[in-house]
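In structure tokens, one chain follows: the form predicted alone.
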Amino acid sequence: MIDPDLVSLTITLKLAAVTTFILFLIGTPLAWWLARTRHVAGFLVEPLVALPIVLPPTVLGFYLLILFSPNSGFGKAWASLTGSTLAFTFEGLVIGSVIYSLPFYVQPLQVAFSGVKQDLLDAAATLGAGPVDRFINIVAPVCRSGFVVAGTLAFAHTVGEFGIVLMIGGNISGETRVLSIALFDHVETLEYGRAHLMAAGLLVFSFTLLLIVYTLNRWQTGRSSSLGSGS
């Protein structure tokens, strides 16, 4: 029989990987737009994206439960397409995780995009490079560390989620029982040996990811300073 904690680990890593991939697809263009736009809508979208940072997870989880309900338009449409509801499913966890981790992906990437010189993009445009070509060949290489930091923070934040996961996913073994919920279960049942092992693993994992983020930030700052002094 497979250890339930290993199943929870698999679900957690799968959830974090899927969430980070979806954030890459939708968060990258959003971060680019926020970094470059001067439209008044940007002043409304930016705090909306950052809202999960200050909003209690249970509040977001509560409204997602309402959204996932078969009585809502979205929940009814999902049920008619898939034949099942979103609440207490892995798919529901993905949607909640994408929303809750969105600012952790968008904000560092937005900062990186803001540092791209417009003159560089204009020069490439005069040489015939289209918007996609400019982004792939100029913006992406320049902001490589920003992508790594954004992806790392989004992945780590998803791994550590608890409140919203409990609200919309519950504690279904093999489906929605992630590591944070498993750790809570071990503490509740006084299984402190397993709880210590799991907590220590998450602690080392989180510290390692943050070490990567800070190292990249220091490297990027030093690189920018070198380029600035060289000019």
Second form
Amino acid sequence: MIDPDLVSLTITLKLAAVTTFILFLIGTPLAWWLARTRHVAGFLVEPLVALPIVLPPTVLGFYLLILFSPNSGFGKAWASLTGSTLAFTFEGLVIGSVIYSLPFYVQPLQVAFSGVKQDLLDAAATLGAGPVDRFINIVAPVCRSGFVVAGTLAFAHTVGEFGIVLMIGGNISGETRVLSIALFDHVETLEYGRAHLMAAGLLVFSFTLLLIVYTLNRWQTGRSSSLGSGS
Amino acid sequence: MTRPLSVQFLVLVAWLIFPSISISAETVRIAVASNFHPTLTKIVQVLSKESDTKYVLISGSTGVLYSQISNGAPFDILMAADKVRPALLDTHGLIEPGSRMTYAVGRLALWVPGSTSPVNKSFLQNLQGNLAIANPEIAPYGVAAKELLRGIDLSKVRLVMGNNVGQTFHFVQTGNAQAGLVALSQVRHSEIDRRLFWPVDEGLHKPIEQQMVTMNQSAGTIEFSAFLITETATNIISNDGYRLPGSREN
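Same protein, different condition: the form predicted alone was shown, now please give the form predicted together with its partner chain.
Everything in the complex follows now, all chains and molecules, and the chain you saw is the first one.
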């Protein structure tokens, strides 16, 4: 039999990977829009995106559980479309994680996008490059480390998720029992040895990821300032 | 014209700076398993009317409270949801010798909010959808639920686990689980329609003995322990859906 902690590790990595991928799809255009827009809606959307940073995860979990319930309009619609409910499923955790990690993806990317010079894009446009062409060939390479930082933070933050999963997960092995929940269970059942192993593992993992992020940040700042002085 | 600072103002400032200093005689901190918290609140309300002692309740899961006490949390009394953790504290010599006693016996209830017919034992055989139970690895009510479900065909059921019986109740209350094995005290407390739950026969699982221990022999601790066995207190406990340790199973 496979060790249940390994199952939890797999679920956690899968959740973080799926969440980061979905954030790449919806968070990238959102970050671009936020970086460029002068529309009044931007003032409203920006704090909305940042909300999960300051809200206790229990607030999100509490509302999500109500939203997922077959008694709610959304829950009912989902149930009639898919035949199952969202609470206590992997899909439900993905929805929760996307909301929870949204600012950690959008904010660094938004900063990176803001740094892209408008002149550069205008020049490319004059040369006949379309919006998608400009994004792929100019914005993406210039903001490469921004993407890495955003993706890494979103991934790491999802791995570190606890409160929401505790509230909407239902602790099902192989589906919703992620590492942080398994660690909590070990502490409660007095299996301190396993708890230590897991806690130390998460600590080293998180530190390593943050080390990458900050090294990239320094390197990026160093490069752009040297470019700035050179020009 | 300047006015001297009033005494009230100085007292207020002092209280803000040193909030832990209180004028009352003694503060007793009671760590209580979350399932018993509503009941204990009622008991302490009555007791506070006839006593100067200040009772502070800290609610949490028995496992977490146990870890906190093992690591030196300044609690005077632990009212656990099981007898395992109090026994462990006893073994480790962290409690007042001889203070361990059962204060209530928890009862399980099967709650099916959407049921159109009265909920009873045969309901268990025909359950479908999400059935919420407390995590048997952690919660005593989960252990009892697991024992009850032994030998029952659960092929059409998806077991979802709450971290404690409080969360289990919430899963059912929000409609995310169609049925749940919760504490009888909870359905009583929430005044759920009698037809929608079944108080599980106690013979179908091992009793959920909830034990308490005291960490010291202070006046407040002794006062509380004595009050807990008065008729006033035991009436509150049994009205909330617990069986009293001495009384017969029904």
